[in-house]
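Shown next as structure tokens: one chain only, the form predicted on its own.
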Amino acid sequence: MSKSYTERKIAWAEKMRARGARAESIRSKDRLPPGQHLVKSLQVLDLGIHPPLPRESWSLEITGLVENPVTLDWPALMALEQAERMSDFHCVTTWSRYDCRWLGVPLAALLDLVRPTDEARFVYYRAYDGYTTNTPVDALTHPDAMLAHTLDGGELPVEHGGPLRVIIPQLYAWKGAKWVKQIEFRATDAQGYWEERGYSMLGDPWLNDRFA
């Protein structure tokens, strides 16, 4: 018998907690992950393309193994649950910034909207600049994971992924696609841009999990 969506969501959250137990033991001793150093402001790292995306023409498609596929325009995005979260930002190139203040849609609320099916185990992200990356579905259940449109009280700047980017603070920041265009739920994992070039499929900074 198929599990209900609520049962699947609970199972994903438990899986995330189990996977993160070792990382949490490290995090409890030192807020800064292994091999990282602190900076005062977010650095700009991308493919060199900053796509102009007026909000009136922007859209986000959520597709794949979901019961309720949707395409959101900006008013529909803003009509979803909004929340402010404070989290740290860890780049695989060894810099971290503490206490980034994000406002946007919790990814847990997006799960509730589209309701991934039993078969959905992974998520593949496509961005307007051609960038791609991947995460497990359970990563989206983290309370600080979100679709962010505001940073530190102001509109998310284009160079940092505005108008909308993915934030998954328990993973290295390359897993949080800037200028996100499509979120696809999949049964099988798939490499994104950096994963094809030797980076980890998971990317947990507390396990120093940078490369495959």
Ligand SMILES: Nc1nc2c(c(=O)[nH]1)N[C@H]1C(S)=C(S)[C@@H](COP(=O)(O)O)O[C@H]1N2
The other form holds:
Amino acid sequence: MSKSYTERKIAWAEKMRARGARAESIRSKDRLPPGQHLVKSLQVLDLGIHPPLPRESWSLEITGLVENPVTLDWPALMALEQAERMSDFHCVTTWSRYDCRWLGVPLAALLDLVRPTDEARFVYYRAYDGYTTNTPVDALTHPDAMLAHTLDGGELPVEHGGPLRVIIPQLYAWKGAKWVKQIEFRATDAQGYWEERGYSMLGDPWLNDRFA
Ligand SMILES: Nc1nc2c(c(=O)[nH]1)N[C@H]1C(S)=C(S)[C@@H](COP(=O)(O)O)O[C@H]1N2
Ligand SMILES: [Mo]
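Could you please show the structure of the form predicted together with this ligand, as a counterpart to the form predicted on its own just displayed?
Let us now look at the entire complex, which starts with that chain.
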């Protein structure tokens, strides 16, 4: 007999909790995730397209399974809650940088604004360079997860995703779309650019979860 939707949802939540507990026990012993080495500055890693995005014509669409879909222009983004968060940055190609100081809108505040429905379990991100990626919706509730427009006290440089990028420090950095254009809430998971090429759907550095 096949499981009901509610049963599947509970099973999935329990699996995520178990993974989270395992990751937390590793994190509590060591700041550097397994298989990573420390570097002094962020490398530039992308598809080689740095889209010019003047703030006057920039916008970000939040769509899909939400009660209040919105399209934010720059003033609307800046009118949302702003917060500064210090977090470590882990790239799946094995380098990590400690203490990146990001300023922007906490993704938790974005969740409050758009109100995902009960069916929304995954998020799909599309960027202005054509890049795509995915995360569980739970990843957005972490206090360090944010839409960042400022890095280490300065305007986020174009090569690092300016004017606005996603930062989800508890996942590998490929899950954070630079030049983010659209955030879609979904019932089902879908592969993005790197996931289609063999990388993991979750990408938790603490579980060394790199490849599918
Ligand atoms: N839009 C977009 N976002 C992206 C990428 C990309 O190619 N395009 N690359 C990802 C990868 S693989 C990494 S490691 C980080 C790198 O961020 P950085 O170039 O600021 O160090 O951005 C992620 N976000
Ligand atoms: Mo990466």
